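Below you'll find only one chain, the form predicted on its own, shown as structure tokens.
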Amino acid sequence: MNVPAARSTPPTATVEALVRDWYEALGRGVPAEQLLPHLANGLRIDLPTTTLRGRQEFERWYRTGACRPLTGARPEPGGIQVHMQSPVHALASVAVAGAGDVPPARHEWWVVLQDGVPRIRTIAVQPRPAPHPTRDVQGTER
């Protein structure tokens, strides 16, 4: 299929906006129906404790309230890096700040252009170790 590159490649800013909007919507606890249109066919979400496949699994999981690894996450300032991988695929690497019971993590997103709209195909949550406190010469933690 020959599609002009100008119409088939999601702009980097559009992918970054999708990522930011997604975290914002999750943080507000929007109904699942508002999130589903942003999910691509073949969806997979890899979390530290489970893997979700498809819109139905995502919807059930989201409705249970077990979605804290995503809903409690916020990208660090300047923490979203988008790399175009093909005319229809983008990889977004997101550094997520830890807060409360949500540890710092790196979220890897694959965004795909489907029906001319960027959609989320994969999110993989990879925990990052929290920074170790520094100690001064006397061994006091700072």
Contents of the next structure:
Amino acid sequence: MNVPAARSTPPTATVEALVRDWYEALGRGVPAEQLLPHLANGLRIDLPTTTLRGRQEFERWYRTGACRPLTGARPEPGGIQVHMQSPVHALASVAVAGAGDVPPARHEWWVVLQDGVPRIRTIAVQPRPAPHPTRDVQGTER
Amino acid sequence: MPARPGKTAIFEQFAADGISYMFGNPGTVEQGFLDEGGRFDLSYVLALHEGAAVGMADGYARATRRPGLVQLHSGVGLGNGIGMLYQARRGGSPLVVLVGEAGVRYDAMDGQMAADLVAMAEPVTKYATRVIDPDSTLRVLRRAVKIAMTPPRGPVVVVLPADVLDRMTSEPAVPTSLPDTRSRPAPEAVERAARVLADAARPLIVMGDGVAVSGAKQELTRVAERLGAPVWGANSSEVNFDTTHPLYGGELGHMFGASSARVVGDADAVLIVGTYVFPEVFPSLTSPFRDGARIVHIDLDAYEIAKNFPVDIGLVADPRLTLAALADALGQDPGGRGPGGPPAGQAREPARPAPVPAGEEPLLDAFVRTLAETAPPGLAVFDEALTAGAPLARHLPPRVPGTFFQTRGGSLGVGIPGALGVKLARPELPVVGFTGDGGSMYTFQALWTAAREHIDAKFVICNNGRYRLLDLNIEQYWAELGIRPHDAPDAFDLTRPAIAFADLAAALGVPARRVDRHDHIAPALAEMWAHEGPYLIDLVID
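The form predicted on its own done, now the form predicted in complex with the partner chain:
In what comes next, the whole complex appears, and the chain from above leads the way.
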């Protein structure tokens, strides 16, 4: 993957490209060496069942192939929304469609400018609850 | 740069410096910037006491060699954290401590919680200051990071008045400039030092944590082997030298100058590197070195060189580069006159203690031996076991830099939070923190933070029911004053009532198990390693 370096505030398109390309690279199972340079110091990934901290723990986890909770589905079309929170912080909200045994989820990605380059600092995966079944006045579900 | 409140801008500065954790305990006057922090990526690690917050940051900073960020609440929070700040100051931990206060506008009011926070912090910090103008908020934060990270490293306090943080600033957030301090002495100075040491019949090396910070373990080993000099630790609480190397002498200790004098008094040349001399509570007031001994001292802290006793050659320089140059100057005949040392670069395998008949091995020894045999690869240890530390040195000898950290500075309570900081810094390593029953109770509530943050560190309480170190020290005191031994003061006892550590840990969300018999050891350790998350063992020892 090739994400352009930014010396000052990165445009939202740059952040969106980083998130999309890194996520797709993860799903393709590219060598870890291609993923690691895009991770910030103090990486934290909150998954439904565990928390990963730091690049080395991420790398070990990635090499086990246990990354399906993060990679099991693709972002929905137009599902990456980037909001610049400061000149050095971007918050990306990623809507992920369910696929197979992977439920729909929403990811929250923080991207920060470190050493003049946007890097992924945190990813939080939150399963999206199934839509509430609506009830009719008699209390039966439909 | 568009204007934004200082309470927003500080989080940009943290991001620019790659700071990802803030260890703290909140109060009312920090509510504005903590509220703002929720909008950013910084991970706030909540501690239930300021000592735990500083202790976690200390462990984190030591393991990452990066600044540890702390938030304390006003004068009361700073006061609670000062013991641990002293430890960080003595140990050279690069902490940046933010202390909130109500505001500059209230200076004349002498209101609730008003205190001169800078004056409170100065004795236990490398630098303390207060931001009074919003347009210098980030400038001061960068200065704090720079000072904390520049040798001699140490804690820095920045007081942040709430009204200053609420005002707008246009300062840009840019990475802090850290000066390169890897300096090398002039070649002729290195040659002189090499001659002094090479001419000695009984050279000796005293080393400390400046070696580890500089990454100079290998270079120190080369110099020791070329000189055939025994290596002793002074302010040495990390892996500065392989403790299984035949030239490793041991640790000088932190209590009595007479103990150090017995070690160094026979040497005719002493190389001191990466430490101050001597880090003792009761240091010798007269020189412990023999008359005519030649002293060479290498350190990046000019203040510490010849602080108490004259030296022949003082080199304010980076230990790694200087030791490398010194090794080259000493020639290429490694181990030529060493006292039975191995060839250069080789350490002996850890000496295995002689087998102890079944049932006679003390419980602590059996526990640590079994832990060493069953631990996952790469085990990192945070050692605050103090009087129970000898079995750790026997069965888990520090050899690999970055995998051993010991308490330093004299304050108790860093064992549990320090291990948490190390685990956050090196999440890929298994981490065990050893502490005592007395030491642990200063910061026991750090276990709650471990449970809350799912920090997968393990803890062992070496529970002997006493402040055992005080027992040992008062025996020496009696001997020096000719006082007949008698019962130690009741104030050293911790058994009335006995502390139920396993219950206490469980109440804070950490599963635990009590081990007081040999047949408890293996199942407890198996359960500990199988458990994903923090786990505590209450090890009942004599």
